[in-house]
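For reference, the chain that follows is the form predicted alone, supplied as structure tokens.
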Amino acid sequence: MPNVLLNQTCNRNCPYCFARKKLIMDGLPPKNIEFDDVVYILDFLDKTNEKVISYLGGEPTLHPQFADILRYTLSRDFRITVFTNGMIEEPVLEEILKIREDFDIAEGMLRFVVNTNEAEIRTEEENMMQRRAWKALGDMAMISFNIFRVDHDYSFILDIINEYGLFKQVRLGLAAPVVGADTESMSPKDYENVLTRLTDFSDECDESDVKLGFDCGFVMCKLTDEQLGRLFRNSTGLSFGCGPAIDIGPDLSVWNCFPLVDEETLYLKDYDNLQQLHEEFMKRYETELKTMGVYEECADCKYLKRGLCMGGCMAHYRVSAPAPKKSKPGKAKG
């Protein structure tokens, strides 16, 4: 599923956000998509009948046509999830729940996964928007939450979830390096504590029937058999894979993911589908993909020679080693 960037503007300072350095953009002023982009892109993931799409941001509820770039996409019947902080400005709020109004929208057709943090980051304002939002999306909305240190305490997504009658499902993402850009993130040699807080939550979440969903960069290795099948079954899919997210920023550059923005960028107009987009991050990220990993014994790692698990995120392969030398990209057209 590619993720749009809507826009580079964002109403939230979060110590790990993955997006930072597409909204520092080198002191350029920032940019929100055209209209006609959003038509382009559409039209070029129904050629090879990909029916769903992300949009993200900076804040994408902050795009001055985002209410107008909903209606077009649902009226070609794409499946949408919006990324967002929460902080939503009430008239687009009401926006929203007019176009649910208007196309009477079938459960999954648009969904909001809302970023939150713990208490003691939020401010005073973000909490009276978020509070607004949830209390207006209900089921449209569910709880994303990204991990950058050990200590979370994951209990309060369930008080909101309960609370505001939330989509019952959580998204999960490990926050990673951003090459390029100073943020806070995870380091490996603490995903074992990690996951095993990650799995007693899991349990809590069970007895709430709240699925857990998991982002990219979870390792393997750091989980026993016993955990692994708690996870199983308490989540909605659980694997440790690692490739092309396929992000389209507002000026139809196109890279890999976001933490690895800094190194290969392409160009939306020199391919001719989403399948070549994919073909040519793979081809380029080849040898990563296969032999990489966050820890020394992953070199001989019989799982992440099978494909079952890729090692973690490849960023933090792509920090501590030097940067592949830029080339052109060759247009795949024609």
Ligand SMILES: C[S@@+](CC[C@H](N)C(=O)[O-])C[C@H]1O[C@@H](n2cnc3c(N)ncnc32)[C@H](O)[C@@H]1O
The other form holds:
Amino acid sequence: MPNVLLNQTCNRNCPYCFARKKLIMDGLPPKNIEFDDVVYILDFLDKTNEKVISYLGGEPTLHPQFADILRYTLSRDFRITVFTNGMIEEPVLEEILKIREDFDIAEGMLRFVVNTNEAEIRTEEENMMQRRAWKALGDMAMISFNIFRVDHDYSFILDIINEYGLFKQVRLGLAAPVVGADTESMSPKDYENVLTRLTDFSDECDESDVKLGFDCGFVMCKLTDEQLGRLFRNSTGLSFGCGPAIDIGPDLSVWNCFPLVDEETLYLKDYDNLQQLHEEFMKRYETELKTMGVYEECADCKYLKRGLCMGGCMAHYRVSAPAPKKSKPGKAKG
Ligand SMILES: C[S@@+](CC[C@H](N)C(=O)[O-])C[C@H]1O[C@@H](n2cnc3c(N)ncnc32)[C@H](O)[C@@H]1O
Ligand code: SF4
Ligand code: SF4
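To complete the pair, please output the form predicted in complex with the ligand; the form predicted alone was given just before.
What follows is the entire complex, opening with the chain shown before.
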């Protein structure tokens, strides 16, 4: 599912944010996607009958035509996931509720994945705005949490889901590093501890009928067989993969994923369809994904060779070793 950046501005400043290199900070004019380019992207996806799309940013709900973009996308029968920090202005929330009524939306056609930080780094304004959003969105909203320390206390997540009747799933991300940016991230040497805590949390979730959903970059070998079993039962499915995510910027530039944003920028209009873009990124990273990993032992791992685990997030070994020489991107054959 491609991720479309509606803008490059944000009203929050998360310590782990991997979009930082793409964010335009204070004092500069916001860079918003043009409505016509949204239409272009939907036409592009339609060519291969790809009817799912994610909107993000920056903070996508700050785009002045956010509601119009949602309406238009739904009218084209796309299933939408909006990645938001939940700091949604009241008039925008009201528009979303009107859209829900007007379109009589089937479950899952419009989902808001609300990136929620733990209490100690939330501001009062953030608390107020997120509470308002959860109350308004109810089961259209799903909590998302980025792990950037070993000792997070996850219990607050279930409290919020239960209090506001949110969708019973949690998106979990291991905060990935960004090459050349000073962001907080989760080191692979701590994965074992993190995964032990997460497995315990998954049992608590199971008691409330809440499932965990894992983002890219998790590794298999730091879980015991017993933990693998519990996580399998308590999650939407286990996969230990690495990209391509396929992010499309407001200027229609395209990159593999935020942490690798400097490595290869393609341009959407040079490609005929999503499949070609996917192939282009796979071509670039294929060899590395089959031979490298975040641990030394990945090099000899039979599960990596079988494709069961991709050895964690490539950005980790980029931080310590430079990327191989850039190949000149060519148009993939259709
Ligand atoms: C860059 S944010 C932009 C949208 C919105 N502002 C938000 O925070 O959800 C898009 C997605 O990236 C995730 N994210 C941010 N930094 C990350 C990191 N270092 N590693 C993994 N995911 C990250 C967020 O949780 C969110 O799901
Ligand atoms: S993760 Fe989202 S909310 Fe946080 S700073 Fe980045 S773009 Fe903003
Ligand atoms: S390098 Fe791979 S695992 Fe890391 S964020 Fe990108 S796609 Fe995900």
